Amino acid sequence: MSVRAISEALFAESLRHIPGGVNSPVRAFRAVGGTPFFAHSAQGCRITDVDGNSYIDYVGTWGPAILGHAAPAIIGAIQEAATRGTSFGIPNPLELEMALAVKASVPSVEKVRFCNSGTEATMSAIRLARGFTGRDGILKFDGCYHGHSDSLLVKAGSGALTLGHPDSAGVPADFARHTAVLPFNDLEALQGLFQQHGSKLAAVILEVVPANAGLYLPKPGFLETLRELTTASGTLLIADEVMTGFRLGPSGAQEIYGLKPDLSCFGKIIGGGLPVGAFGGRADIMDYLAPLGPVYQAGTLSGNPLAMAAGLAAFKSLQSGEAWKQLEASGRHLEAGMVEVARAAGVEVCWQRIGSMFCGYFCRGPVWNLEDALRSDRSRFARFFHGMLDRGVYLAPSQFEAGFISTAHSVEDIEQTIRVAREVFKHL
C-alpha cells in the first residue's frame, strides 16, 4: 500500500467533483507527475497529510507563513477577532491600524485600499491607473505573474506556465492587445518600446523581484531606467510585492532596490494566512477610487476582521527586525549547502536566493528572465522534488515556483534539508 494511499483516494475522488481534483492548478502536481498529499495539520515549519507523513514545509501556503504554521499569535489574534464577529460589511477599527501599519512601512504609500487576493488587487491597480491616466495600454515583462485577470494572463508565470499556457482561453484578444509584453532586464527592448509607445502606456506592472517563473533579480540599472522612463511619459509605475512585500524587509523588494512606485500591490503577509489583498501608493491616485472618484473597485469581505487581525499579528512579530536577519541566515545558510551538495555530486544547479525566497534552477547560470529559466531541466527538477518529497521535504511542486523559508526553521531543519538533498542529488 502507498505510504500516501489516503490522499491518493481524496484525490480520485476530488476529480470526480472538482476541476482537476484542486482549486488552484499548481496543486494538481501536473508539472511533476504524480498525486498530491492532502494537508490535515501544519505547525511550525512542518506539515502532516492526512496518512500521518511530516514533511518540512518550504512552500509554507506559497509565502504568507512568515513565521510558520499556525504561530501562537495569528492563531490567538484569530481567535479573539472571531469572538466579536467574522465579518461586518462596515468599517472596522482593524482596517485603519492595518492601514497605518503599511503606511507607516512602505514610504511610497499614501493611501491605500484592502480587499480579498493578490488578482483584485492587481486588476484593481490596473483599472485605476487606467481611469487616472485616461490611457488603455500595460506593459509587463514575461513570467511574471499578477493574478488571473484578463489584461494580465498575457505570457504569464506560476501556474500558467507551469502547465505550458502562458496564455488563457477566454481571454478577450481586444483586452490582450492593450498588454505589451517584454522580456525582463532587456534594457534595449524597453527604451525601444517607451520611445514608441510611451505616451499610450496607463502603468507598467511588474514584480520587482519575479518569482512566478522560479526566482530571479532586476540587473542593475534596469529598475532605475524603468522609473526614469515612467515618469517621463507620465505612466505610472506598479510594484507587484504581493510576494515579496514585508517578507525581504520591512518595506520590501522596492526598499531594497531604491525603487519608488507610484502604485504597490501587496497579500499573503497582511493577512497572516487568511485570504487578503492591499493596492495602495500616491493620495491623488488613490482618491480616483470611488467613493471619492470614478474609479469603482469594491468587494463585500474587503478589510474582513479575521484577515485585518492576523495580519496585524504577524507585522508586531515582525516589527524588531530580527526575523528578517534571520530569515535571512537561514537563507544564506541553505543556499551554501544546497550548491555544495549540489556540486559534490556533479549535478548543474543555479541556485539563486534573495533573503528568505530561492529557486534551484536545473542549468548553467545565472538566470536574468524567462528565456533563461526555461533552460532548466524540467524532467531533473521532477526526479529531485520526488526523491525530496519522499524523504520528508516538501518544495513547490514545480520548476517554475519559488521556495518559502519562516522563522520557523531552525538551524536543525536546515541541515536535516541539506542532507536529505545530497542523498537525492546522488540519484540524479
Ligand code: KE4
Contents of the next structure:
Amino acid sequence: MSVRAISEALFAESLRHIPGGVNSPVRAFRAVGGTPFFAHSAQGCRITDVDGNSYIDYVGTWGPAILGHAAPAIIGAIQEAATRGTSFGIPNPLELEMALAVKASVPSVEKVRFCNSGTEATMSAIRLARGFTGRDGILKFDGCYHGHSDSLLVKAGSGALTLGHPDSAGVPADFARHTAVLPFNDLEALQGLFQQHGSKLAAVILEVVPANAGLYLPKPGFLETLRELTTASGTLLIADEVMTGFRLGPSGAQEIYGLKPDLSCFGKIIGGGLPVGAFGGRADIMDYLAPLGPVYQAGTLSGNPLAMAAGLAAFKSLQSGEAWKQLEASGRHLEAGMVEVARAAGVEVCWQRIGSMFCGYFCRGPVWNLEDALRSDRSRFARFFHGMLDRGVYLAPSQFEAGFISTAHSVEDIEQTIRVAREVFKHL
Ligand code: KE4
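Please show me the structure of the same protein in the form predicted in complex with the named molecule, now that we have looked at it in the form predicted on its own.
Full complex below, order starting with the chain above.
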C-alpha cells in the first residue's frame, strides 16, 4: 500500500467536489506530478500528513510560517483573542496596534490599510494608484506574480513595448491592454517603455526580489533607474512585499536595496498564518481611499481581530532582531550544503538565495529573469522533488517557487536535509 494511501483517497474524492481537488492551483502538484499529501498537522519546522508521514517543511505555507508552525506565541494570541469574539465589523484596538507596528517597521509606510489577502492588497494598490494619478497604465515584470486580480494576470505583448495580453481566461483584453509587461532587470527595455509610455503609467508594480519564478535578484542599478524613471514621469512605484515583507528583515527587501517605494503591499507573515493583506505608503496617496477620498476599497473581515492578534504575536517574536540573523545563518548553511552535494554528484544546480528564501534551479546560472529561469530542467527538478519528499523533506512543488526556512529549522534539521539531498542527487 502506498505510504500516502489516505491522501490519495482524499484527493480522489476532493477531485469530485473541488476543481482540481485544491483551493489553490500550485497545491495540486501538477508541476511535479503525483498526488499532493493532505496535511494532518504541523509543528515547528515539520508538517505531518494524514498517513502519518512527517516532513521537514521548506514551504512554510508559502511564507507565513517564519516562526515555524503552531508557534506557541501565535496560537496563544489567537486563542485569547477568540474568547472575545472572532469578528466585529467595527474598529478594534488591534487594528491600530498593528498599523503602528507596520509603520514602526517600514519607514516608507506613513498610512496603512489591512485587507484579507495579498491579491486584495495589490489589486487595491493598483486601483489607488490609478485614482491618485488619473492614469490607467500599469507596468509589471514577467515572472513576477502579484495575486490573481485581472489587471495583473497579464503576460507580455508581442513586442516588449506593446501592451499586455491576458494571462488567464476570463480577463478582458480591454483590461490587459492597460498593463505593459517587461523582462525583469532589462534596463534598455525599461528606458524605452518610459520614453514611449511613461506619461501614461499610473504605477509600476514589482517584486523587489522576484520569488514566483524561483528566486532571482535585481541587478545593480536596475532599482535605482526604476525609481528615477518613475519619479520623473509621475508614475507611482509599488513594492509588492507580500512574500519578502518582514521575511528578509524588519523593512523587507526595500530596506536591503535602499528603495523608497510610494506604496508597498504586504501579507502572509503579518497574519501569522491567518488570512491577511495590507497596503500602505505615502499618506497623501493613502488619503485618496474611501471614506476620505474617491477610491473605493472595503472588506467585511479586513482588520479581523484574530488575524491582527496572530500578526502582532509574529511581529513581537521577530522584533528582537535575532530571528533574521538566525534565518541568514540557516540560509547560508543550507546553501553551502546543497551546492556541495550537487557538485559532488555532478548535477548542475544554480542555487540562488536571499536570507531565508531560496531556489535551486536545475541549469547553469546565474538566473536574472524569467527567460533564464525557463532554461531549468523541470523534469529533473520533479525527480529531485519526489526523491526529497519520499525521504521526508518537503520542498515547494514547482521549480518556479521559492523555498522558505523558519526559525524552527534547527542546525540538525538542515544537516538532515543535506544528507537526504546527497542521496537523492546520486540518483538523478
Ligand atoms: P495571496 O492572494 O495568495 O494571499 O497573495 C498573492 C501574492 C501577491 N504577491 C506576491 C509576491 C505573492 O507571492 C503572492 C502569493 N504567493 C504565492 C506563492 N508564490 C501563494 C501560493 C498560492 O498561490 O497558493
